[in-house]
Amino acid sequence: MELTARATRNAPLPNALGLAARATDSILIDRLDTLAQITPELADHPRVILGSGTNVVLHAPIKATALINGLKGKSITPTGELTCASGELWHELVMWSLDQGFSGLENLALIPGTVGAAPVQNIGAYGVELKDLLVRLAAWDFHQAQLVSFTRDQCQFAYRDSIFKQASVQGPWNKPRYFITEITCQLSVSSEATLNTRYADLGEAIKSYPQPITAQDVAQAVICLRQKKLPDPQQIGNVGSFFKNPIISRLQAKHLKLLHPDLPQYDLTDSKEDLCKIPAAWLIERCGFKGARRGDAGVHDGHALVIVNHGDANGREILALAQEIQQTVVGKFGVFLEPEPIFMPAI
């Protein structure tokens, strides 16, 4: 099939496990109007669907036309209502709005990728996620050939989970049906916000600061916690963290806690149902991988819930391991720990 003129043949994918994978074709999307000019070229056609490849395996050549998020364009609101193209780096995002004075945002500094990309994944850390502040986003649907709008509650946002991952609505790896374009959040104005510092290593960490303390004060803090617990894609590939942290019935929590008394549990206050949480980290750390290697492929000898590419890794490779651990895990704890990132192809 003969793709529009704009379309790179067998390209590099950008990806932050810098894994050497390719693409039959990829598609710059840099603005709206392309999105409804390949429609129709695109309609029996496989395609996937990448912002900086942050949160994405791609473990073999991909059989599918990729299309490279680069939307940008961003404004605010004098009330705070912020709204933002999905090509945008999320980071970089969080420091804009507090330049301009509002707060919401700072807790989720230095996530790594695409703003598109944060709504899919309900992006969340130290005690806030995307859910608490998105209002609206705008998506393309391949289906209708049209923008359609979402609120945050037609999102139906879960704990790192969207709509926007879950096959029934968006559709198989190669054919999703949504490319998400802008979204829309309600800040506060930095001098009237009530800042979320309950999180216990963000508390600890903003004594030092002076007080009183303010949003860039707390945006500061989370740079400084992440950089010391995640290691730089650009020094290392990795997506962060690999695995979810795994939310277990009470009952289950307290059996594994008989027999390990030092296993750490958080209570979920917003569910209603008697789970609780407990951390994949510890998990895989007891069962010996923190610091492994196979081949190129390792567990992160500071962080056992990040797992790297020393270099030469593919994406089998890095497959494998995170299939040993879960093997393991399951073994050892009864646990099933659920991967992060979205893995193309799907498995």
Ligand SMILES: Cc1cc2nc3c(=O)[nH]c(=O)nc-3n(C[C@H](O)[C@H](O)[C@H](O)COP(=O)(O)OP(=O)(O)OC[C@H]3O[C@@H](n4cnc5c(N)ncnc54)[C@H](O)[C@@H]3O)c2cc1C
The other form holds:
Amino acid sequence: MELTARATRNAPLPNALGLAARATDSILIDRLDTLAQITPELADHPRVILGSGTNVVLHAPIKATALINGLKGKSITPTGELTCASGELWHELVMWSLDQGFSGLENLALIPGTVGAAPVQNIGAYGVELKDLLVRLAAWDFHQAQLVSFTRDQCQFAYRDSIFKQASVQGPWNKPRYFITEITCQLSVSSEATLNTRYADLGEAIKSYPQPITAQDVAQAVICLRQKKLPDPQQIGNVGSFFKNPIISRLQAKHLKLLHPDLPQYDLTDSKEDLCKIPAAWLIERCGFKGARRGDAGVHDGHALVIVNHGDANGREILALAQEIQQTVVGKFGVFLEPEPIFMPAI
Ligand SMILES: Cc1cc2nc3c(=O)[nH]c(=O)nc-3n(C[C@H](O)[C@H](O)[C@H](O)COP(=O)(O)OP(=O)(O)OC[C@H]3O[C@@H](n4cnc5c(N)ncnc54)[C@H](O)[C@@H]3O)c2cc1C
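Hand over the structure of the form predicted in complex with the ligand; the form predicted alone is what we had up.
Once more the chain from above appears, this time first in line as the rest of the complex follows.
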């Protein structure tokens, strides 16, 4: 069988949490026609799509073929239309676009992972989300066996969400319908750009840079801030933020504020409903989890939102700690923490 001929058996899988994860087999997708060739065999065959594994919790053996994204190539027009294959690394793309004299991606510097995973959860940092720049994307549709195109609106981007995270569109965790192959973003010519330094820490950090501030300066400031705050997965296994910041009604927020006057709250200005966002890290820290350890599974001592693998934690231990945090936060604040990474297998 073609699939068998191409696949590596019992393949170890890349994952930033450092779990000893394996799939039944894996295939490197480094050409578009590989997708076309394997599609008939994958029709009813369990499969998963992986980029760099920086936003997945591979907590048990994956009884599926892992499609590892290795699609490469990027280009930019003189007017700033950037097109990039989905297997490129996101941070390298950000730095390359700045070197070419274009701005827009600087606030998203140093986010690990591949370009193709960026639309899946609409990556965001320091007041910017991918949806602010993405114009369209291309994806291989395993159902129709052809390339299809999605506009920004069709992706239905929201906070750490898109249609590619929704089972109603993308299917179950082990039968994803769309493999994102390419994204297109509209950037600005750097000399004419308006920089976004409104985000609190960034605004402060950028003050020490000589005027006029450039997009490259913003990227450097973001990199320094991120390196100070977030543990490097190469040193200690983690997937960045383990939980989304909860979005709750303003009424519930008001009630919580009476009980906990120092709870930070951020109004969602673009929300039609009466909603606001509260920081999951604050809730977790208040429950005493910062720096906590359950065997080799732990909560980072510098950032309560980051669950870490101190060495030999297995998937079960990571899940048990995540559930303990969720239950404690619900018990104390009545707020449910929704995980940000994708669990494979789904739970
Ligand atoms: C230290 C650290 C900091 C982080 N900081 C941020 C941050 O500031 N903001 C933020 O938003 N995220 C952040 N993340 C999360 C992560 O970097 C992003 O979600 C990133 O886009 C994941 O890329 P990946 O290639 O590793 O995806 P993977 O983990 O390999 O996959 C994630 C999901 O996307 C799916 N997927 C991957 N590629 C494709 C494709 N081509 N087509 C269809 N589906 C696909 C996978 O099936 C899986 O469901 C951070 C992670 C770490 C470890």
